[in-house]
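One chain is shown next in structure tokens, namely the form predicted on its own.
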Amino acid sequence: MELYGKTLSELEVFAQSEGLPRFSAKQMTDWLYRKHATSLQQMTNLPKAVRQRLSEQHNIGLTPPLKVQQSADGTKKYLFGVDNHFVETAYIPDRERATLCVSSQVGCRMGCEFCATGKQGFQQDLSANQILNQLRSIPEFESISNMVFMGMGEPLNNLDEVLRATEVLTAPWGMGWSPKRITVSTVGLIPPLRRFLAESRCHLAVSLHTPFADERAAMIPAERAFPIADVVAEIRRHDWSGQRRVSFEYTMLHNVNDTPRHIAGLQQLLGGLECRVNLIGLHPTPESHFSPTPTADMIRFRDTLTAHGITTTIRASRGLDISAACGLLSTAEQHKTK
């Protein structure tokens, strides 16, 4: 069994199954998440015979990336092997911050029109171990200031493992991060969204991309089951008065969703909600028929929304000289193995 990614309660069950006292679980969490042990033999406050016995059947479960691409702007895209598949992790340095964009699934069920991951289809969920390994096994591990679940997959479609991972990240017995350092993205799956809002204090990001249901359904098939109007209504029921944030991700597509009509639609959909809209420049993908909105038009879009009371920012495009768009690197690697 792989121990990295196990919660304290899971390790207590493990300790009991191995005939160890319950407090051994807390010793293990200290080694795993505070002292960053890479082998069971390093857990020196466990008896030597116990370490030897555990090592014969179990391991920490850390695996290094298979390859890395580095952009001129410092962005790195790491490729990890998962069983017979591949997942991607993006490291994005920005002055005093360093954000890690992690994957939660191999492929994705959502089938969003402009996403390379969606073209892969769904392969499997990632375990908490496989999610957290993307953080722990990169050289920049200790410099990461923020984590976003915006890589491959729909995080709320794998909510149990995502919540296990965020528990390890934020619990006092784990890494002790503030939930403010973590953002979980979704296309808006309402039942798991309710659970996420109730059980987690991490930030929420919703993939929006257009305020109009018919257009959004063409881009994001989940719109048909969970209309964005219902998603926003659910979000409005939640208390956002504290430090927790909700943002809406809006990839700008030239002459598709960047018109004055879309500005008016966003005002109607989001007006009065304490939120932020993040405008994202399109990272072109093979076979995509979309083109990016010119920078000047993005600025006008941002300024108009902000003037009407909706805080709007433009997210700087990073890693354009590598396979930075989600799914490109893993798709290329899959094609090599066929």
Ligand code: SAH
Contents of the next structure:
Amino acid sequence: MELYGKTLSELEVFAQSEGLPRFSAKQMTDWLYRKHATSLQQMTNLPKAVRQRLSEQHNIGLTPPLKVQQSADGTKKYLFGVDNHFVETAYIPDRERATLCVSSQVGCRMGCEFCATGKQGFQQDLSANQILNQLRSIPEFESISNMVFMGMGEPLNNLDEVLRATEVLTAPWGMGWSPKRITVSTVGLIPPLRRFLAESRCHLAVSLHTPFADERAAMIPAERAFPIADVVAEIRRHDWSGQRRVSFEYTMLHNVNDTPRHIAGLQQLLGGLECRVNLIGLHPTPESHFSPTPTADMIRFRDTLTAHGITTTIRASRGLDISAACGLLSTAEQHKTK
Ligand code: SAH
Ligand code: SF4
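Show the form predicted together with the ligand, please, because up to now only the form predicted on its own has appeared in this conversation.
Full assembly next; the chain just shown is listed first.
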């Protein structure tokens, strides 16, 4: 068994099954998440014979990346091997902050039109170990200030493992991060969204891309099962007066979702909700027929929405020279191995 990524309660069950006292689980979380042990042998407050026995069958389970690509702007893209597949992790430094964009699945079931991951189809869920390994096994590990679940996969389609990973990140026995440092992004799957809102304190991002149901269904098939109006109604029911935030991702597609009609639609959908809209420049993918909105039009769209009372920002496009749109690098790698 791989110990990295296990929660305290899972390690308590593990300790019991190994005939160890309950408090040894806490000793293990200290070694794993505070002292950053890389082998079971380093856990020197466990008796030597116990370490020996555990090492024969179990390991910490850290796997270094197979590859790294570095962009001229400092962004890096790591490629990890997961069984026979590949997942991508983006490291995005920005002055005093450094954001890590992690994957939650290999591929994705959602099939969104402009997304390279969606075009791969679904391969498998990542375990909490495989999610956290993307953070722990890169050289920048200790400098990461924020983590976003905006890599490959739909995190709410793998919520158990995502919640395990965020528990390890935020628990006092774990890495002790504030949940404000973590954002989980979703197309808006309502049943797991309810659970995420109830059980987690991490920020939420919803991939919106257009306020209109018919247009959204053409880009995001999940719209048919979970209409955006229902998703927003669910979000409005939650209390956002504390420190937790909700944002809406809006990838700008030229002459598709960047018109005055869309500004009016966004006002109608989001008016009065404490939220932020993040405009994202499209990273063109080989299979999509969309083109990116020019920067000047993006700025105008942002300023008009903000003037209408909807806080809007533009997310700087980073790493365009290193296939930074998630899914592109792993797709290329998959083709090589075929
Ligand atoms: N599955 C989740 C999280 C991963 S995708 C979700 O969809 O929210 C993270 C974000 O990247 C989403 O907002 C998605 O719409 C956006 N995205 C996907 N492909 C893109 C591309 N080619 N260019 C720009 N943004 C893209
Ligand atoms: Fe999946 Fe998100 Fe890509 Fe849609 S945009 S296919 S939900 S990863």
